[in-house]
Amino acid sequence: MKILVTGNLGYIGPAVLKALRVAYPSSELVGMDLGFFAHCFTGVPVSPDLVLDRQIYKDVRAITDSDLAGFDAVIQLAAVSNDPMGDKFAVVTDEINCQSSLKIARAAKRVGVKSYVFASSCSVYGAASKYPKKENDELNPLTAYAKSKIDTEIGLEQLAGDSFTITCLRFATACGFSARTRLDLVLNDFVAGAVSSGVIDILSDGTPWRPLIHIDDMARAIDWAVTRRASNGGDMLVVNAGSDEWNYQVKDLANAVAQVIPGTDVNLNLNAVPDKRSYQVDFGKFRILAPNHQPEVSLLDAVRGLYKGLNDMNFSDKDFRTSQLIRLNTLNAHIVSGRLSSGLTWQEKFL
């Protein structure tokens, strides 16, 4: 089997590559990425990308049919990957997250790729309701990032079929230590605060709900989706990827960190404006369709992994929110240096 993973040089990529190499040891595994965060290693002695047979450095906006010829499966991870980046680069977010994803899917179908896996997001639900959100519930995107995921799902509906199987995995919020760890994610941020200063500062009153998933469990879901048959969910499948047990209020996440890391103080902002990004998610459909690929990492294990990983790299930066471990800061540094354009393309002299 020949598998292409776009956006592999980011936070989730190392976990996905490792899982795919274990699941398909004789496969040809190829990565494609523009390399914005390729240098952002955290606590690893060797590159996680060594499991690849080949790495292609290319903008997903410029992929052609010939780039995809011969592949059995395409996994689309490439994205402007959170709300702050989406807000600053709204036009580019649509170009990369949505338009390029649809362009790649159309090209993949033309050249005979059988399976297309799209990393979508539970952020499409946007705001809380009385019940956990199911796949057919009303969507309420509150950010450019969330909107880009919905628009892609809508576009992909027209392409599935004729031996082309599409799986849209609506992932819960990612967490966990990676070979390219980022700290602009809620649980990762909390552990970083506890390790560096002994304090977790919650920007809200702690009541908003967040579904979370460990990156290893995201990789497990992608492994399932790569070889999913149309008889198991249909030619076009949109499914929430995570577990019901991982629906937590933000204050519960902070308290879990404090449980693992002694002496941690948790500060709530009781006067904060209510956070509209609050929702619970129902993962029952995923549980039925993928019984052998269910999440296995517990919340406390995720915290322990982050704690160990940050300690192993002697992490102590109290000002980590201004560091290169925040993805928006990395992009801004590239732009300020002249390496990257405001449209997120490498300047010619750096190619």
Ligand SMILES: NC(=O)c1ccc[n+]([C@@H]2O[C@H](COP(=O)([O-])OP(=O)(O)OC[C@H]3O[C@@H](n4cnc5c(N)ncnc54)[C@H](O)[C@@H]3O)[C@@H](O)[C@H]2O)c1
Contents of the next structure:
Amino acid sequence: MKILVTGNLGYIGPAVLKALRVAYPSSELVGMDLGFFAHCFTGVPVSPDLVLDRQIYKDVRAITDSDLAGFDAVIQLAAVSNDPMGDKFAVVTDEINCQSSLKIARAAKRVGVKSYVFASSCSVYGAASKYPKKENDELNPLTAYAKSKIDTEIGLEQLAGDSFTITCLRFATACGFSARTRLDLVLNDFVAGAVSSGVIDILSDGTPWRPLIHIDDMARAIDWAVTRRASNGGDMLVVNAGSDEWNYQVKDLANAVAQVIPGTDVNLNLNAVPDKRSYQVDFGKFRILAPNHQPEVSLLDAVRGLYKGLNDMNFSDKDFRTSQLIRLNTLNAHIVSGRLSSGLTWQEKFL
Ligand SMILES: NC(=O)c1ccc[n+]([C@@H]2O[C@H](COP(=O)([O-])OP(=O)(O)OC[C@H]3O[C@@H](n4cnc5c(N)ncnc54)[C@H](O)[C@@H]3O)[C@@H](O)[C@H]2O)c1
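Having gone through the form predicted on its own, I am curious about the other one (the form predicted together with the named molecule); can you provide its structure?
The next block holds the full complex; its first chain is the one shown before.
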């Protein structure tokens, strides 16, 4: 089998590559990425990208049929991948996350790729409701990022079929230690705060609900989706990827961190404006369709993994929220230095 993973040089990519290499040892694995964060290793003795057969440094906005010819599966991770970056680069977010994902899917279908896996997001649900959100519930995208994911899912619907299987995995918020760990994710931020200063500063009153998933469990879901048959979920499948047990209130996450890292103080911001991005998600459909690829990592183990990883790299930066471990800061630094344009293309003279 020949698999293309776009956006592999980010936070989730290393976990995905590792899982694919284990699941399909003799497959040909190819990565395609622009490399915004390629240099952002955290505490690894060896590059996680060595499991690849080939790395292509290319903008997915410029992908062609010939780039995709011969592949059996395409996994589309490449994206402007969170709300703060999406807010700052709204037009580019639509170009990369939505237009390019659709362009790739159309080209993949044309050249005979069988399986297309799209990394969507539970952020499409957006706002509070009493009940955990199911796939067919009303969507409420609050950000350019969330909108780009919905627009892609809608566009993909028309392409599935004729031996072209599409799986949109609506992932919960990621967490966990990666070879390219980022700290702009709620649980990672909390552990970083506890390790560096013994304090978790919660930006809200702690009550918002946030479904989470460990990156290894995201990789497990992607492994499932790559070889999923159309008879299991249809040619076009949109499915929440995560587990019901991982619907947490933000204060529960902080308490789990404090349990693993004794002496941690948890500060709530009781005067915070209510966080609109509060939702629970129903993962029942995923449980039925992918019984052998269900999330396995526990919350405490996710915290322990982050704690160990950060300690191993002697992490102590109390100001990490202004550091390069926040993706928006890395993009801004590229732009300020003149390496990257505001349209997120590399400036040739710096390459
Ligand atoms: N992290 C989460 O909480 C989460 C949750 C749900 C879904 N997702 C989705 O999973 C995917 C991977 O997330 P991540 O956390 O690893 O993101 P990331 O930002 O760490 O990595 C994304 C990668 O895409 C690459 N990229 C961006 N634009 C590109 C372009 N035009 N051409 C080629 N490469 C490009 C970047 O260089 C980067 O390596 C994204 O689609 C994201 O939206 C992430």
